[in-house]
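As structure tokens, one chain now follows by itself in the form predicted alone.
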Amino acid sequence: MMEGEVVKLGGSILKTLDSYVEAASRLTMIKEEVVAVVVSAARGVTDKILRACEDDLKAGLEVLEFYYAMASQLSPGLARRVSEVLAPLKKLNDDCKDNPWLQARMLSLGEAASRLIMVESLEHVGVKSMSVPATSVLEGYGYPLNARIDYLGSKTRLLSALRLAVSEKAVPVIEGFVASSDGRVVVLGRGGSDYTATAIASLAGARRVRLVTDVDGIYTADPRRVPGARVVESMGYLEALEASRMGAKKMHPRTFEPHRLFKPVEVLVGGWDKATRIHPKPYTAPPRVKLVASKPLGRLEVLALIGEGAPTPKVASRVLDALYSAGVSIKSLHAVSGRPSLTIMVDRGSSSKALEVLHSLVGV
């Protein structure tokens, strides 16, 4: 088994060649600790390929041109390899729209091109790297656009590739979101790169996963709506999944599945220098409210206090008193057994005031 950490680079930070090189430079500081680097497609690429599969052929060509322009700045050889990988985007037809297997294959191309560019970016900053196609190490099963990882079927090949990288003193780079199913390409659903990273970490025995994004972590509320919102320092797996479910931070629903089945691994979600720490336990005693999430529902807005301490009579009583004092009418208030949240429904017109009031209860 391998100590160290798996680093996943999200599409939100991969926008230009400079951002790839910057990420590679950051990795030079921790390269001795890195078990594997998992890369997403560059920002916006997946959406463009989906549009290409819906008959917007221009979107597919834009992906090719975008990646080719970046690759050309690094080396002619890389530009040629990227063009070869993305060549199928030039030949899309109506079959793609109704063929989930073909869609999965097309979507995987954006991730594969990103892997090639990250490998070259690491070499550019002096870090020896190894390109490891996800289809060579991860076996998947199920619907081709929302497949699951076959953990036991993947482990031997994955560990073999990682050991080879160690023997070569190279950093392995694997694209996220992609797996192979009986020789055919499948993808793991939106946000699947997080799932890829946590699966690799658990199977390899890494001690940590770092999910690098363009924000500092999971916030106590939407900072665009609540000026006093701050980054949550630590939370449990169930709290993080509930936050994702309620819209606070998009995470793949199976992100923590490998950690529950195999080795629990600490997960850092956020930027390079600041992040939210996620672990099997909530990290507070007694349990507390960690954040308030919100999402619209027609003319209403659903607000949720999230944390192991949220679904309690004490917190429910405080919510009722605080919102009543602020003049906010509540449409409903409920908790679901086994879920670390208390959900409140209000009119959209009073949601901003309600959000600020509920944020004052974070930490209770």
Second form
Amino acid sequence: MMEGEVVKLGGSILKTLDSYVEAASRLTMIKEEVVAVVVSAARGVTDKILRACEDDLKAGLEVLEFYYAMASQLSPGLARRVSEVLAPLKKLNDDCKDNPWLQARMLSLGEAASRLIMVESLEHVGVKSMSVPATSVLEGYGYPLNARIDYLGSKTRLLSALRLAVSEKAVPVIEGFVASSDGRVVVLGRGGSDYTATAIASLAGARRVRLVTDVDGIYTADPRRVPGARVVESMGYLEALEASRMGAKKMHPRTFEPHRLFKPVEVLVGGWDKATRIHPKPYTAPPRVKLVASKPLGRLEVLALIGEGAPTPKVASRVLDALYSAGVSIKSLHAVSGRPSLTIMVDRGSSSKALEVLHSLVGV
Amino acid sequence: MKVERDEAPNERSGVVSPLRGGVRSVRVAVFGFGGVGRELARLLAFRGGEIERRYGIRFLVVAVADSRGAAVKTEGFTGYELLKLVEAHRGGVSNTPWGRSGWSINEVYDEIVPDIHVEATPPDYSTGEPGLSHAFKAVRKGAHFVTANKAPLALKFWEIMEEASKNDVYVGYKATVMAGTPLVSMLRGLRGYSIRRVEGILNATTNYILSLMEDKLVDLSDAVRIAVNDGVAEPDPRLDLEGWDAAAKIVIIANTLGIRLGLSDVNREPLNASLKDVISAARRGFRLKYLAVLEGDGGGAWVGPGEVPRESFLGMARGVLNAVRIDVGVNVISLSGKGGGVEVTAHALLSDMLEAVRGWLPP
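Just the form predicted alone so far, so send over the form predicted together with the partner chain.
Time for the whole complex; same chain goes first.
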């Protein structure tokens, strides 16, 4: 078992070579602690590869040029390696649209190139680093574009690689989102890098997972719509999953699955300095409303108060009172047994007002 | 005896050999650094410690060579260094800090003779090169020869074996036929039996293509395209479609069973089946398969499309599976399993590397 943390670098913070090197510099400060670094593809790359698979072949070439330009600045050898890895993007054809295996293989290339650049960036800032392809250590199964990780099938190989990193005092870099199934590449679905990171942490027995993004954490409400929104300090797994489901923070639906099955691990979501702490314990005392999530549904908007304290008669009554006083009429209000949320549907027209009113109930 | 013995306890794991105390260091050189060679290097990096704990053998990779040069480190690459080599671009090991540009096997062997030579160069069935020269060089220099490249054995099986026997070295080739399934080990256990007939599906690519034709009702060219897209077939699958791969495998099987057969003795028919053939076979309760057949009693060998009953052992081997059925007169032995892929091939090479130093393993 390996104490320490798994750091996942999201695509939102991997935009240019400078951002790779900056992330690498950040890692130098905690390198003793790092069990593994999980990287996503750089920002926008996965969408471009999807577009290339649809019929926009130019988008595939853009990905190649983008990574090649970054790699060239680090070393000519890396640039050649990156262009070899991404070469299949040059030969894309119509088949990609209807062939999930091929699509999975193409999508995985964005992450593979990102891994190579991260490894070299770490070496560039003086950190010994090892490239560990996800296909060598993570076994998956199921539909190639939404595969699951075979935890027990992956454990031995993963731990062998991580042990080597420990003995070599090197930071292992693994791409997220990708696994292999019987020797063929599969991907884990959008946001799958979170799932990769938590799976690795659980299997390795790490203490913590840090999901690094370009925001400071999960907010009490969408800060673009509610000026007083602030970062939630801590929440439980179920609350985080509910927040994700209701649109507050996109997370892979299986992000917390490994923690439930294996070792529970603390997860930090946010920036390097500030983040929301998601802890394995289901309840905090006393249960409270942590945030308001919102997502559109046709002409309506679904608003959800999320937190173990939300689905209670007391909160429901205060919601009704507050919305009535503000003159907002509601279409429905419901809670589902076992889910830490209270859901209210309102007309799109009055949703901003409703959101503000409901935000005042955060902390109740 | 080339293999050195470390008398000191193993510093890395603190564990001693399960057999006679101490850990043996075995020097390995890998020739050919494409998919298979790299996967083997990665496997040795990741699992070297475990192999050492389980078997008391420490494989030290002292050289890797590709088409443009080599990287050499006489005291052996660390796991970290092996992974750096794995990430070098194609033909780029000589650009690494341990690189020797333009070096070929001769220069490498002048610098250091390995205990085990691993051959992972691509096959060339017309000349056998570079695998053939490598094989002779290795065994003459006293290195055990472990190969994933079929061409040297398909062309000069007995010459290589005789040379190896003269020099008291082992030739391991589990990775050449049904790499994922220990067929070669089983064949070696059949010495002395009479061989009536060996028939099998030995090429995963053609089996996958024929399965696609039957399942998706597509013609051969479409099925080939899908197989390439699915990552099963090589971008240039000619060696598979023309039967070279299956023919080389049946030659290796025959020779392992003591039946002298050369690649030119195999009657080879390319895969040229139409969708109509596939459907016609299916209507009659058969499946079209790309078969490799060896007839006992000097009956020769052939590879090509042939029909087998749908419910038979070979008929049920679909997709990327390989299957072989060996009739030895007093028994019929059937074996099926995954054919190749870089991962299973690298594992087969590792298994042969351990076999080469089997004298030091626990019984």
